[in-house]
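Okay, so here's just one chain, in structure tokens, the form predicted alone.
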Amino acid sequence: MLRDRVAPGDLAEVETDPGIGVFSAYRSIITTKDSLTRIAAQPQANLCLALAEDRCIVGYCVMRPSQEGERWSWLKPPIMFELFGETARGWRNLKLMRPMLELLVGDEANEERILYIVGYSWTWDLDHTKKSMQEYRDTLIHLLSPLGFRQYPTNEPNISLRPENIFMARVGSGVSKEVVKSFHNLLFGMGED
């Protein structure tokens, strides 16, 4: 079962599958109900959960405004919203991420926003998937492209650190040309013309 717009109080009655946050070389910041509760409490955030038997979190997907201090928060008012998520080990072959993303991206308010996903190769569970970095990267592109996301080049230092890293964004149909121009400048750390 999928639930979006999860409120902090909704998490009291569920548990987290032990396969959430399990990576061989990376420690996710989202591994507990407490971390999910903090996200659910953020203004304008939308937390979507994949639940087994209505009480065990086997996947999550988050849409939230860019965090202060990140390059993507420079556009004001907050127009750039980050998407990220995870499916627990043992549940990843069930293709839960696509319907969670569809639920979040399909919100009509997103036509006035720029949604983005940052894919850092050091966060990918390559040992479990048995995919190469390039294959995993291609999987992300295949997952996101049908939802209107496309790849954008950027010189953001963390993304530029490795060629496998990826930045994808979906520009809503209601985003003005001026904001799109500012977004393109932002990709390379430039302010207004």
Contents of the next structure:
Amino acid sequence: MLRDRVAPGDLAEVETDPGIGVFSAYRSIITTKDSLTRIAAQPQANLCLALAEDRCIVGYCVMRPSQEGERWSWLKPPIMFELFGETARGWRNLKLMRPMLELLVGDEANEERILYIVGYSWTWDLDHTKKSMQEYRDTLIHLLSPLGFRQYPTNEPNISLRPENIFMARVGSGVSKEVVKSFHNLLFGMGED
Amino acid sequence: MPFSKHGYPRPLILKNGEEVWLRPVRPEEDDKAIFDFLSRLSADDRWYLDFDPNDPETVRYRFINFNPNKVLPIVATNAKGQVVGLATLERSHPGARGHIGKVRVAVQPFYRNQRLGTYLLLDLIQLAVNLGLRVLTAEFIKGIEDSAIRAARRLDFFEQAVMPEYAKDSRGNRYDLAIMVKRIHRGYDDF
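Could the form predicted in complex with the partner chain be given as well, to go with the form predicted alone?
Time for the whole complex; same chain goes first.
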């Protein structure tokens, strides 16, 4: 079962699957219900949960404004929204992420926003999925392209660390040309015109 | 198409704030723009190319009538639609060298020192990742293309071999040729 617009209070009734936060080469900052509760409490954040038997979190997906300090937060008012999520190990081949993404991206308000996703190759569970980096990366591209995301080049230092990393964005149909231009500048670390 | 998931046209913002766009060559409309680009290169630049830019047949074979299974030419265009950079990713047939790509980048003099060359090289690397290639190679003439060598090093190319006194300038002075290689990782163990 999927549930979006989860409020902090809703999380009191559910538990997290032990496979959440389990990666072979990376320690996630989101491993507990507390961290999800904090995200759910952020203004304009939309937390979507995949629940097993109505009470066990086996996947989550978050859409929220870029965090202060990140390059993507320079566009004001906040127009860039980050998407990230995870499926619990053991549930990772069940295609839970697609419907969660569809639910979040389908929000009409997103036509006035630029949604983005950053894929850091070191966060990918290659051991368990038995995928190579290219295959994992391809999975992300195939997952996101039908939702209107496309790859963009950027010199953002964390993303540029490895060419396998990927930055994809979806520019809403209502975003003005001026904002798109500012977004392009931002991709390369330039402030607004 | 090999380009389909790469997201062309891709915007780039140069160091001076100018916006240029990267996209594959469009054979039906880029013929003149590519010849114009090559004609704007200095005589010195043209000397060091590994093809004859004065030979229309060669230029068309490499950049216009290209076989996408063998070579993928990318242009950088400015707001006026001029080609200001040209890069190619060459591939072998799917045999012993099918996992290898060879990259080349050329930038119009006015657009140098604006990171365009680096971004073009980065684009080819990402294109190679998208195509599933494992190794990239590039050749640079030491003492002539040192800034390109530095850019390649920043993107994890390393000097695999040097062919001593391999190239020559127009006065006959000899220069070493560096063969640089970049490995594209498939898993964490590769790092």
